[in-house]
Amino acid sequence: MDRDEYLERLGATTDESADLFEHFEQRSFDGRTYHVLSDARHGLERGTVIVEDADAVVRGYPSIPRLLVLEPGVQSFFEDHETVVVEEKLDGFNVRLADIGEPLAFTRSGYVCPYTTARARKLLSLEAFFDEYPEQVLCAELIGPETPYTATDYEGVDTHDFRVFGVRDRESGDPLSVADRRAICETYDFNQPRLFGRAPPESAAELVRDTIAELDAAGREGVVMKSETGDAMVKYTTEAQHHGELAYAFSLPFDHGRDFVFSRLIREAFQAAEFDEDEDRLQARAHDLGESILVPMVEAIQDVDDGETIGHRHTVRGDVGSIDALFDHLHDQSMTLEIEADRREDGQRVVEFVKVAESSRDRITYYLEGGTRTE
């Protein structure tokens, strides 16, 4: 690989190729070798990929900052002349779909996911899209109750589906405008996140607040605010999402770090300070927050005490080859899996399995057996 050539193409902030490429990892998929930037470095996003045999670069997806306070946060983040577009933020599995001689689904960290690749090829008109836009990347969320990563119920999604939330240049990472992306996705019948409206920065916070109230009542995640050009993005999430993520973390209390928990508490505190206008509402929020922390942790302890497996439960369906490739992929990442059901439905293989939370299971067992904790 000509590292100096790729350094120039990537536009990294270092002039020394060795400084950049020492952070790339070599990986393979289906006999093909590719190189992945495992962490953001020198102005490049985590998950940036080089596929040398195709002479292709796939830029990583940029990290989206988060607002903790809508007023004056929205006006501070966006320029006065910009239009703010408000779209739903979906709770799913984020991938980039790129044509590297064949369509592949790259995860945020740069792995090729064989299962998501197979499902995208089946469910989306990728061949037609890439025939017309070979140098573009589809940024999409795999959503639904049956995925191997994030399982969430969405109306109208019985098993799983994709939502395309961005179209970007494969090598530069430059986005299409929101209007152009939405028009192109409609042409190819790609489903997209809900659009809640457009507003100037001075009134966008009110639009977001109304939208958040609607999404919170439905137990949804939140919104992404974007400039019409797609260059500027910031996210904001619901109370329901904060509580749901805390309940998820405390259901496996020794598998999620303090940073994960503290960040959710910070989001909740700033939202409460801005939204909760009376003491009764604040007390109700505090009660719900406490339940999301204590109840799932107690249930996890009881489950371990009863000899039950704790972990992340998933259901997946697809052809035999894609399911086998998925489990090979998960085993390669050193995951401990427990198959709970394996059956055939309508010509597809359906597997229910658990990603065993070994750390929480073992630590809870240790304490239940009389182990001590140093604090």
Ligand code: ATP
Contents of the next structure:
Amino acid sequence: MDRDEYLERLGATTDESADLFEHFEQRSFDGRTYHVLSDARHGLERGTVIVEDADAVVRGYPSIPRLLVLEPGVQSFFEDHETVVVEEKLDGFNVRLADIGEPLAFTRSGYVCPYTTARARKLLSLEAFFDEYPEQVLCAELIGPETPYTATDYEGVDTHDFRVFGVRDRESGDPLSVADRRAICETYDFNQPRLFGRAPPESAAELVRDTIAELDAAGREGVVMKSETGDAMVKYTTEAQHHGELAYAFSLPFDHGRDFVFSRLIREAFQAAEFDEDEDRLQARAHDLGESILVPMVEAIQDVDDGETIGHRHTVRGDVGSIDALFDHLHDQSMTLEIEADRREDGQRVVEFVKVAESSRDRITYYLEGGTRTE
Ligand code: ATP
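So the form predicted alone is up there; where is the form predicted in complex with the named molecule?
Let us now look at the entire complex, which starts with that chain.
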């Protein structure tokens, strides 16, 4: 690989190719080799990929900062002349679909996911899109109860589906404007996240506040606010999401880092300070918060005590080949998996499995057997 040439094409903030390429890992998929930046470095996003045999670069999806307060947050974040577009933030996992000789789905960290690749080829008209836009990447969320990485329910999605929230230049990462992207997605029948409206920065906080109240009542995740050009993005999430994520983390208390938990508590505190004007509202939030921490943790302890496997449960559905490839891929990532059901439905293979949470299982077992804890 001509590292100097790729350094220039990537537009990294270092002049030394060795400084950048020491952070790239070599991986392979279907006999093809590709190189992945495993962490954000030198101005490049985590998950940036180089596929040498196709002379292709696929930039990583940028990290989206978060606001903790809407006022004055929204107005300070966007330039005065910009229009702020408010879109739903969906809770699934991020994939980039690019045509590298064939359409491939890259996860956020830059793995080619065989399962998502197969599902995207089946569910989206990728050939037609890439015929017209070969140099673009579709940025999408795979959502629904049946995916190998997340399991959030969405009304009308029985198994899983894609929602396209970005179309970007594959090599530079430059986005299409929100209006252009939404129009193109409509042409190809790609589903998209719901759009709640547009507003100038000085009144966008109000629009977001109303939207968040509606989404919170429906138990949904939150919003991403975008400048109409697509260049600036910032996110804000609901109370329901904070509690849901705490419940998720505390259902496997020794597998999720303390940073994960602390950051959710901080979000909650700033939201409560901004929104919960009366004491009753704050008390109700505090009650729900406590429940989402304690109840799943106690359930995990009881489950281990009863000899049950604890971990994240997933269901996947697809053709036999893509399910086999998915399990090879998950095993390559050193996960311990337990298959709970494996059946055929309408010619497809459906597998229910648990990603076993070994740290939580082992620590809980140790304490239940009377082990001591040094604090
Ligand atoms: P970070 O963005 O800081 O890397 P993260 O990986 O933890 O954080 P999230 O907090 O889930 O990600 O927020 C960003 C992600 O939200 C995006 O990467 C994308 O997958 C997802 N997302 C869902 N809906 C949208 C949307 N409408 N627009 C943009 N991103 C969306």
